[in-house]
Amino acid sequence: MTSSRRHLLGGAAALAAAWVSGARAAEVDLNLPGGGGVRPLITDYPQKGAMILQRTRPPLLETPFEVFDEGTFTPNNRFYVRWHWAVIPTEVDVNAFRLEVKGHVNAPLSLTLRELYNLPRVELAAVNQCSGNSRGLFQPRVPGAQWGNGAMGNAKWVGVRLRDVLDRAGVRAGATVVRFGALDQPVVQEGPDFMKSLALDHARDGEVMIAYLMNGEPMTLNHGFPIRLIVPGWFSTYWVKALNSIEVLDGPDENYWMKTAYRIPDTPGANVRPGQTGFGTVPINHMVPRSFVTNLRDGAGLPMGAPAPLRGIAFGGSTGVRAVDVSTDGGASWQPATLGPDEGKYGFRRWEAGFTPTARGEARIMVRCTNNDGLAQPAEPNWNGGGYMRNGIETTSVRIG
């Protein structure tokens, strides 16, 4: 490995220059309520594909959806990037990286990359997903990133276990939390650096860990190059990229992004009503199952009597998934699809269904998936301030003639 690992001029500076010059290869329409889902498609960020490009600064690139038809592991060069802080890694060396273990434990870590490297390896495929992926289909619209539903993707992660990290420093009695942090700056010194807490129990079981190799490559400093957290089955915002600091705490983490961002409605399904008051919150946590149709778009036309194959992809969330039904008829009547081959619970599951249109006019093509705990996805999708956990059924509706 060589003593630094640089990302092609600058990051976000990259895509500020390509932007300038009028390099886009196209733009992308994602069918957002109400209009402006226009978005460029940019081909010339550093070490990616074709992107949406939805903010510049920080960089926010969603994935575009055909490329979850390819197959069940998203690629890397295809993989959404969101990051809080403008202020992100362009370079680090990899000789002078220190993983900082600190707080309540009984011997402090300064662990360098090589004797992380020399723990016990874990091996883990997992759907990371953007807390507000698909936040741009909420009615009545709310603010912050209008994602549509790219801000996802699926990964096999290489790295260690959290609980192998924790147990080398020695978790001392009392400890109840532990707070991560990471090299991406605030923009104003006033800014709250970005950190991300799990409870000491969740931390150290087994399954959460720390990655270095993303579907079997190191990570780009897109992805959080040299390391990143992996909490499978949990929504992204706990998956801090650039990981260089784990804190063992004796109390609540009380931090800005704990205490005030990322939290949802303390209801059934986080769903509330516009305009809604007197609800409790809680920070984000697990995911819920959703499932999509990955073959056809919005408006595609099939001929009538012909044999139009449906495929597409699932995941349960925090579980695995159970089943998926699909349905051609607007949901009056459900068929079972079949799975394709299961890479682990936490990542996406293949699906297909077949469907020969009979009728001409309009078809409605929805899919429903049901997790291991029987959790199904809701009819109607739900709604909060925040624009999270979208996970109604989707409908794909389609012309026959």
Second form
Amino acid sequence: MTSSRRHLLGGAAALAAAWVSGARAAEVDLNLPGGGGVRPLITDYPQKGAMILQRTRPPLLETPFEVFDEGTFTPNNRFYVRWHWAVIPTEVDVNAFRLEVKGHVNAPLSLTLRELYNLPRVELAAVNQCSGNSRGLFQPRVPGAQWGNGAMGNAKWVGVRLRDVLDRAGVRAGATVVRFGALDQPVVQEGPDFMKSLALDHARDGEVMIAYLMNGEPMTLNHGFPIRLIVPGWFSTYWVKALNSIEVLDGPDENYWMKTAYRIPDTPGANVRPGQTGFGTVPINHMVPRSFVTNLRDGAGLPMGAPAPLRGIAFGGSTGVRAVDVSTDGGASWQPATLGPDEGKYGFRRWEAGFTPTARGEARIMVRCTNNDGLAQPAEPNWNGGGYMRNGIETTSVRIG
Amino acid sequence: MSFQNFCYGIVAVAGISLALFGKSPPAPPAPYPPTPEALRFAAAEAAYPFHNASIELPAGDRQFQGPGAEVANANCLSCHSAGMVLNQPPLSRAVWEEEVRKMRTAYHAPVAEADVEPIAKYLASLPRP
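How about the form predicted in complex with the partner chain, since we already have the form predicted alone?
Let us now look at the entire complex, which starts with that chain.
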């Protein structure tokens, strides 16, 4: 069945459910271990198509997984949404808006959007993935947003180089860190304003971008209008939305969102045993490889002997995809998948592999991405108490009959 | 006044007449075809991505239910709607207490110390899968 057809059927089921219950349009089961994965599928969120509702305010909206079967790029209206504080910029006056560049610089700037727009324009494809994507799949379970695998998306971003903006202000000797602030605000006055920072060398690498277009369209307010930071290869917590402040520091950033929140164990793969203590932590940073089957759902049925080609997406994290391998026998044997066009090393890469079921019963389909640094997804899923950076090999179980 | 400016003047007067008197003959053709630069500028303007924008976001009307829910409704819903709390996996009362304390200490939620334990007790009592 094609994904669009499945989609249509899903829509019909949604309508039928609404007809019967008279209330909720539809539900999605994220199949979280131990249960509790049923979420409403909503279609009335402003500027969004059908989305999985994790929380209304501030919004946590997850991309229904079948969207990832539809293409390399995730449509803006299906792209996941995540805000920390409920005071979200819901109205922006583009003439009054200023991007402040301040701190340890020679000439502080207060840039209009027009001035920013007139800087050299750059473009790249990159995956934006929440640090806690797939947290709901952790075993044992951990508190936090109980995402399935849909807190990620791939888009083509257009904007200006952060380096060009920093160079305009002139970074002073002794500067080490660049901190980013935004229009969103804490609900409580004393609450920690959302800010993130990057090392100066990273901020000036020529890839970190201040974007104003997402998949060819102006950024919507849900995704950080008028401008947001793009940090290719790094988790989305750094991709500050509604960016309005760039502050150059001459020492470490001690703010809550760097010092306390979004910390991972300083261990390989951010992996620890439940209950383990005595390890250090670091701010979460670059992403690691992941891959998924997108044309089969867990529990699907396939007929014996009929070709059932597999396809999906992969991404390398902080670098491109070197290889995707597929197993249809629970990891006993692996075959290389055929990779689709390379749309940029930080983006999704599509893959395909042949499969003709030859034995009745359950088939465990696994997919493994190896990135250009030679880093492959681990066989065992990593675990940490924050529910961050999950990237173990995924298994889709299907019934052959 | 150059010939070109003179022509612009005529076009402007025609435009004003059009605005004032409604119907008028079709506008005369522009004196010169637009230059490539002008075309590029027009295209860039059309694509200029920054225009005033606003959005109205839903607040979420779900309430905590059942015995003990009042203290959660009174304390939790000013910063966030109930959904994510209700989606949590089974967590012990001690873990819930930690979570509520984090709201107080890290996020400065105005939760009275006396309310911390009742909130944690209520959240731990909710049926979860």
